[in-house]
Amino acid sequence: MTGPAPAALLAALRDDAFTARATAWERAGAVPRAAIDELAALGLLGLTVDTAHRGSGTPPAAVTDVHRLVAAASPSLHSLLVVHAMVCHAVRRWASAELRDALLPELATGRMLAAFALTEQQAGADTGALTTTIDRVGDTLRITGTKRWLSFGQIADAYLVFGSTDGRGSCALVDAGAGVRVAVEPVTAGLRAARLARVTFDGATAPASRAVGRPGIGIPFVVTSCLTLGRLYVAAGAVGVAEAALRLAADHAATRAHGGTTLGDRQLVRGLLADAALATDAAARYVRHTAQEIEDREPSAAVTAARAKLLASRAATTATATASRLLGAAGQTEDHPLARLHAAARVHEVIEGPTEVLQDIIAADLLRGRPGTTDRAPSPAAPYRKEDDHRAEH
């Protein structure tokens, strides 16, 4: 990784006009492709891609700053940023050199939007229960199965599909088109504009060269390394939500007169603000620490990312609840920014590993190897290994 996020992108995201557009997207129930293309031209989708493949090669810590800005205004667009980065990561780290050179520039520039096709109706967070199959017939892959709640799955140009090949976990990039049926998911409160889709692969085909890693690598290695990165970015988004909610709460407390004084002069209100501020600040610092661990390929990065996501999602819940209590009815209307932040905080407690799963991962890591423990909990994720970065698993 080489430099900061593009200055033009940061300026656009910090402009009040971006927040106004995000509000319009939520009302309309969809982030339009034209808006995505416009931000992609400024570098939004190429942050995690190296400059040789037309990205900006932005370091993870600086990438998390962008995620904070985006999520504070548009949690829906932020969900695209997360899944697109996860796909870029899988291609960069696990695909063949030919596939990397062909696809990373397309992904970095936004000419190709990619969805992360992991979740199934009955599988949930249990990757061992996936029923999708990726069969190889000669030089062709044949994919069969149904994936649910794919962010921006309605307009994705390709899907990183996870399933099994001869009983071994695998994954492949599959283009939208023949054999791929896309249905609109019911609108969710937290990601109203994220264009969630139910995608059925009905014998869809792809060249065998589109396999990302060989069978046996797709799960746990590819999916878990992607989830580590996804948890970092969801945590960063949750921090952005918490910061935005805290600003609303503080602004309101400083100006709302009640009984001859302002809310901010009341000790109990100050206590609420202080607790929310500490939770938010702690999460922000932990997110940056996690980003550094991931950049340094620390073996502990997977568990640290789980901790960061748990801490940040709780901070977002605390901050939005505080803002909701202080703003009262004024903050409950559908169009108020707080309503969007509140819903996003609830979503952040679920996506990329719900709270209880993350607790299990963290506790298992704490207990592993100690006498008397069963070591029953799942491994948090495949640890980062430097040698994997330059190895095509075929």
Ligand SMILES: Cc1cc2nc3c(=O)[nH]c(=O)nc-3n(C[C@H](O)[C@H](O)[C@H](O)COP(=O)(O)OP(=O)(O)OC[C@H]3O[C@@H](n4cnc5c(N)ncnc54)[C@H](O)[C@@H]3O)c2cc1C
Second form
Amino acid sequence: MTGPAPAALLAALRDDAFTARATAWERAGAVPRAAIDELAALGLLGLTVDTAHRGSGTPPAAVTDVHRLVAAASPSLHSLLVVHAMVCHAVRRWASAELRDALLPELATGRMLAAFALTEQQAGADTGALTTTIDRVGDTLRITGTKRWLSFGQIADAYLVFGSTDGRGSCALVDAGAGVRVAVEPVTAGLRAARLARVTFDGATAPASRAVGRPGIGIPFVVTSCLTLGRLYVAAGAVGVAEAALRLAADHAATRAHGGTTLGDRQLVRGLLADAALATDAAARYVRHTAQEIEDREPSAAVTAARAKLLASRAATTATATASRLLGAAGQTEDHPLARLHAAARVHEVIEGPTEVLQDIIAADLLRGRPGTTDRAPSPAAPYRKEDDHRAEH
Amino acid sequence: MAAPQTTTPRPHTPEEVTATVRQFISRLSGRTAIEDDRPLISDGVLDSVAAVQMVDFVERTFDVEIADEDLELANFDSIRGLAGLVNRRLAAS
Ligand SMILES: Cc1cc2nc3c(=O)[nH]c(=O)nc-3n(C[C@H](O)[C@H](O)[C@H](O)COP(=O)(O)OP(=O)(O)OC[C@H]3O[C@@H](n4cnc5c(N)ncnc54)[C@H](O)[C@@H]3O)c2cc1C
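Coords for the form predicted together with the ligand, given the form predicted alone:
Zooming out: every chain and molecule, the one shown earlier first.
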């Protein structure tokens, strides 16, 4: 069952008070849990969850509209929506029916905040290099390893941890608590308020039923399908950032008097605005197209999402750079809304697959099978190995 | 009033399933001739993005649900394996 985004939520996000609060969070360097709980009560975290599991079952295109609104005001809070939706997806798509029924309502209502724990010190874009282990001993999973830069990891109730079980890529949902040490990461320039954490799992345990997908499946399937959604949502957020920067730039150009005319009357300025507007609009349309492909479960969706993220994060880079130029000194102050948009655009080019990794995926798709090209597959996630096949156990 | 909706007939016989799977894998890999037993993923014919696309394709085309217990490499690593999985799922539904 699907429905539109909850009206009360949209009203709250469109209210100027939301932007004012977002500014306060950026200054403080933290989105507080109380604010998240308040928005979760309006349905912010249950958009992608079906109504039977207490979400609103909002279709992907309408979800991306919410992401645009949130990111335009608070790129930091937006990153929570991204990681939380990826965890909801992993549980819905790859976990057992029991886990799904038990956890989706908790996640949808925000009673359980979940972080996405993939990156390690030596394994960023390269998920083939993960060293975290998820050992299975009887009916218990034992998790050992350190994850870095986890959005909202400081206040998460659970972590979707990626690692390996007997050398095979695997994944499990692990509760915060005993055996889980949370340290605060240095504040990043973009997404300052995203509560980034370095989380060490020191023999933390979870019931075996908390495994998401089986060993050998956890990495390629779960990661790749989560990243497809993550890329769509980061792209949507980047569009929100680009639109907000473009609004600032156009408002300023239209009103700033310059030698008896306005900035916006100058041809060079008009050229900058036109380029930024076109990049932003193209990205917005591509994001909607991608959302539709994902909803229709088009086999091309994974590559389309990579394209959307590349296009939109670059649009945000272009639009924020334009705004930064046109606003002059006023746009350079730390407290100006443009500062958070500009820095967010830089982060958007790194998270959920850096620009170069996405280019690799897109080009590989383009070149696949053409004579004269090497058949090297891109590796956004660890490749399968023959040993991953463990038919014998079943 | 619109005429009653006709649904596209789904390929259901084991041979039709294999042919549809073969055609899709060929499109996804950009290769024309892939033997039914050729390892797709472990031989790098398909990457992990393609592997996920394959699951979506199978579920959508044949209206079957791939369950957690189906996610064995053997079920996805060749045209024969994938067609076999679909046929088992179709038979069970
Ligand atoms: C604000 C913020 C929030 C984050 N939140 C999370 C989170 O919630 N969960 C999580 O798991 N991680 C998170 N991360 C980590 C993020 O996913 C990684 O930073 C990202 O995957 C890149 O990894 P890395 O930083 O190790 O850089 P590297 O992998 O070392 O890459 C650095 C640069 O090298 C280049 N590069 C990398 N690979 C290639 C390639 N194959 N070809 C060509 N060039 C390449 C790119 O320019 C890339 O930007 C977050 C990061 C930030 C900054």
